[in-house]
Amino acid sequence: MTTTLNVGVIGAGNISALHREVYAKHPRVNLLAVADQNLERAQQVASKEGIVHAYASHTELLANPEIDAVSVCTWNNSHASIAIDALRAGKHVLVEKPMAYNYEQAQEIEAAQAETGKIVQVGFVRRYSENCVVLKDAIDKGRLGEIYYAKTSLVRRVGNPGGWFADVERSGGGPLIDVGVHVIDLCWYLMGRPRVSSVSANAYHHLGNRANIQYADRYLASDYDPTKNTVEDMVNAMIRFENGASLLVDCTYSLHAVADKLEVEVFGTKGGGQLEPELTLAIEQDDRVYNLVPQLTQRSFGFTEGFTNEIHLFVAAALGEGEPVAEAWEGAEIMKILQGIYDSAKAGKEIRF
Ligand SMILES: NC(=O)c1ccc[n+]([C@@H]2O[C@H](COP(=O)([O-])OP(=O)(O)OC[C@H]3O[C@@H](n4cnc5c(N)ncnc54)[C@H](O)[C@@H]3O)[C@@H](O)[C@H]2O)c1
């Protein structure tokens, strides 16, 4: 059995810093190479962080037999690309969310990822964040009963992150397929992960970036260009699972809201569990309704804690001493209902699967 796990990260951006900052810290981990298109920018991170080797490809790196895993952190035009690569270089891979740009290339992944036996987690990091962890658990041992609906609302004021985030060819989409993709995974996940049916959605493209607003918490790209726009500005959706649930979801990047919101919810048979703002259980006991409270440290997502358990998972997954979490078919299902989404509201009617 392995012992160490040798590291390479894709992408030296934003996110990639997150990924190489717990694996500098694993015990288990030499995180050995970074590579980037920008070389300069791998290079600068290389020798800041102490990496030993910075590369300007993917294939520079996945070359170097040393390596047994890798963190896909560029745009989500090249995960696939990348994911698979690595793959067939014989790599366990970490792809960040959305685990590509449209759901063939998702099931491509997949595909490569049955052929090649490696590992694949799609990085749903809200998943491993204290308040969804106990809520899950709460799921499970059947506290709510069955989960048949579900409601979400990711509202983002002014928070088009511009650069390739703001460009279709490169994203494949908007706040749907950037931040839309972790709370319609988190419903999915605590409904207990049902097969869609079906998906009636709207876009809209009528605010833009709003470049000229001055905003105190915006996400940037590291490439950051206000000058182009080519993605939608919010997005709402209906959709319908096989075994009769359903999820309303809208979320946004630009809307004249009177406050940014992230509201999570899940409804059951026998109680309710509101995920964000802040876990709340409501439970029926005794003919009243109690609002239950459990004591965290957090009682919303936490960064740290969700990247932390994330690659923890992963690691343990790929030194062969941890099941598999959130599976390529998991993407995979994700991006059918994105593109689902975004196909319904171009045609401007439901979608059957
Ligand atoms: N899990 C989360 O909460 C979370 C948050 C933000 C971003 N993300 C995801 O992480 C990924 C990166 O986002 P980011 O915010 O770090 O963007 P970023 O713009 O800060 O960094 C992306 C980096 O990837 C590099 N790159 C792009 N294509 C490449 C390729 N083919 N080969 C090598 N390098 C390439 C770019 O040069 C850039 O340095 C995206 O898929 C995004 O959706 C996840």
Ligand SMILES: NC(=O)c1ccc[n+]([C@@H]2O[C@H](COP(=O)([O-])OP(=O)(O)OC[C@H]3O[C@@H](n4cnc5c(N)ncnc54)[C@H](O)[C@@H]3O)[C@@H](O)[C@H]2O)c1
Given for the second form:
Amino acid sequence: MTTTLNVGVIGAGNISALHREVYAKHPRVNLLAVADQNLERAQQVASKEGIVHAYASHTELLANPEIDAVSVCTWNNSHASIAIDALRAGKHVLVEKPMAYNYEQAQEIEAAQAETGKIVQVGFVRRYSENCVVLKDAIDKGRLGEIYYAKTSLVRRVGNPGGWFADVERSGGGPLIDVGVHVIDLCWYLMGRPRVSSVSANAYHHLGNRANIQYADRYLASDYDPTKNTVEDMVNAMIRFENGASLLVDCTYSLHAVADKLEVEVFGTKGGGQLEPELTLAIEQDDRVYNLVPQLTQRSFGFTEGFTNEIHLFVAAALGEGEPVAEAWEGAEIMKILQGIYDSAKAGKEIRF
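Return the form predicted alone of this protein as a structure block, the form predicted in complex with this ligand having already been given.
One chain, no partners, no other molecules: that is all that follows.
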């Protein structure tokens, strides 16, 4: 059993920076390499952050025998091919969400993981925030009873980032596969990770990227182009599971709503839980319903906390000292749900599995 982990990060964009920051501070990690298809950007990152190696491709990075594990932080359409190459090169893999471009690719990662025996952890970072950890613990201890229903809503009034996020060939989709994946996974994880049985969904393409709208909180991708948008504005769906539970979801980059919104709620036979916007439990006791507010450092999701916990658990698993929280099969099941939503919306009918 090794005591330190040599890591490479593939991709040098915004998400990569969050991974690199945590790896650099981890006492048992040597951050040895960064790769990006833009070699100059990789070299600038390596020089600034004291990383030994900068590569122009993931294949060059994976050929380095010193590297034990990698984070895959690239465009969605390359997640699967890079993850599979990494596994077959003998590396453990932390792959950003979504795990793949489609369900078929996700299954290929599952197969490669089974073939190689290496760790695969999917970047469902919101699972690792304190609010989710506390709610999951309450559910696991039976405080809410059997979870049979969940609903989530993620609304951006003017929030299409453009660039590769708005290019379906690179992203695989819009708000559903970018941010909807997070809240769907949160609900599914809290519900006990049941297998999906059917999906009925709608997708809308009415508003586009709304480049004309001035909006103070709007994030734009580095490759933003106001003339290009090939992804949906919004999606809504009813998802049913084999155990009889159901999940209602809507997510959007662009909607004429009065405010941005993030809501995640689960409901059980003994109580319910609101995870976002702030953790609150509704518990039935003594013929009354009580709202319980746990005392936390932060009652909503925190990026720094989430990425730190996620990567620390990945490092522990790669060192043989724990198990990944979001395994390959889980990433594949979420991709099955996402693809089912897109397929149902396109066909205009329910999709059964």
